[in-house]
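Below you'll find only one chain, the form predicted on its own, shown as structure tokens.
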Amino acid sequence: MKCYITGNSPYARKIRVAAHEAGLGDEIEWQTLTREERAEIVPQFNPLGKVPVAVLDSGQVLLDSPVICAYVDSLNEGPKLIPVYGEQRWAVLTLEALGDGLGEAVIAASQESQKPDDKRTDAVVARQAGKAANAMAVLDKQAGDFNDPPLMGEISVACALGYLEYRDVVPGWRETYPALASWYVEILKRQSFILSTPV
């Protein structure tokens, strides 16, 4: 299986966290590319032209961060990240999506906020940013909540969490939410966390 990420981008981080709480991050030929070679290379595989995107070693193609980490807890043999049934199974999902969506929020107002004046439009960034905080709200009163180890749902949100700080959408979120603080704080010291930082 190859797998084509970019370095800094918190779906790529998913993934590759999953894989290596799965443990098979070593198993995976990860390719990570630059903004020129996605557009290169990406199309092929992605219509919309966006990473990460798994190519298996059939030929077959996934799509999205979702998809490539469910395809890899398949292949997990030890507990899985996605329990198969009953009502974890939806809350479990419920939290990634709510990560994933907190993820979409930081991107959207890291590349308004990005913008040259004249193009940007600051009402944009505060909606993407009040989305962003919003979400954070609710995670801050669920994070005493959260499974340990990590469930798909907790890496999604540490993840999302990561490149919200390092775009610095939300300033001094830490001091904000200091209960998803701190669980923060001690997820980013798992062994999948510690491989995985975006360089």
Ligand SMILES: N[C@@H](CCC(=O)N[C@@H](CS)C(=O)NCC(=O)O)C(=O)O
Contents of the next structure:
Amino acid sequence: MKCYITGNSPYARKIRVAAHEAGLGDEIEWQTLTREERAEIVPQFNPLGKVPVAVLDSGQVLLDSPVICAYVDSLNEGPKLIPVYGEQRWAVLTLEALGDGLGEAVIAASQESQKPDDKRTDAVVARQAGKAANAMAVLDKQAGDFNDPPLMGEISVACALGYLEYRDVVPGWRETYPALASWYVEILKRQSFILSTPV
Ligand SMILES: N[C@@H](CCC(=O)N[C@@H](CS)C(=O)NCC(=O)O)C(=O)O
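Switch from the form predicted on its own, shown above, to the form predicted in complex with the ligand and output its structure.
Next comes the full complex, this chain leading.
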């Protein structure tokens, strides 16, 4: 399996972390692309032009990150990152979706805020940063009950927070959401997160 990623995508990081946690990190061929390479290479596999995208040995293409993570977990012979049955499965997938949505809000706020003054709409930045803040307020309340070791939901949330911090979209978030921040400090110590720090 070959996986096309970029060095700072929170969605690509989910797959790197999941693969490492499942002990499969070395079995995937990682192709890290620059922005320009992404624009040139990725559309042949993903018409949306987005990473991550995976190409299996059979040639079958998988997108996007929740699907690729589920595929990686299907190869995982250890404890599953996505429970196979029951209520916990849906809780994990819902937390993964919340983490992914937090990432989307962060990307949208960051892209808008990088526009020159005459092209930027501050209301868009505020709206997206507000979504991120609302999500973090909920996650701050849930952090005490997060799975340890992390499952796919926690992995997604931590990757989104990593990107939020990298882009500095919600300055001071660690003080505003202390339970979430304490949990985040601990998860960052895992080898899977150290190896996938955004660049
Ligand atoms: N829902 C997708 C989101 C992927 C995504 O937004 N990827 C970004 C990088 S973080 C991208 O490749 N953007 C390029 C573009 O929009 O042209 C997933 O979970 O994989």
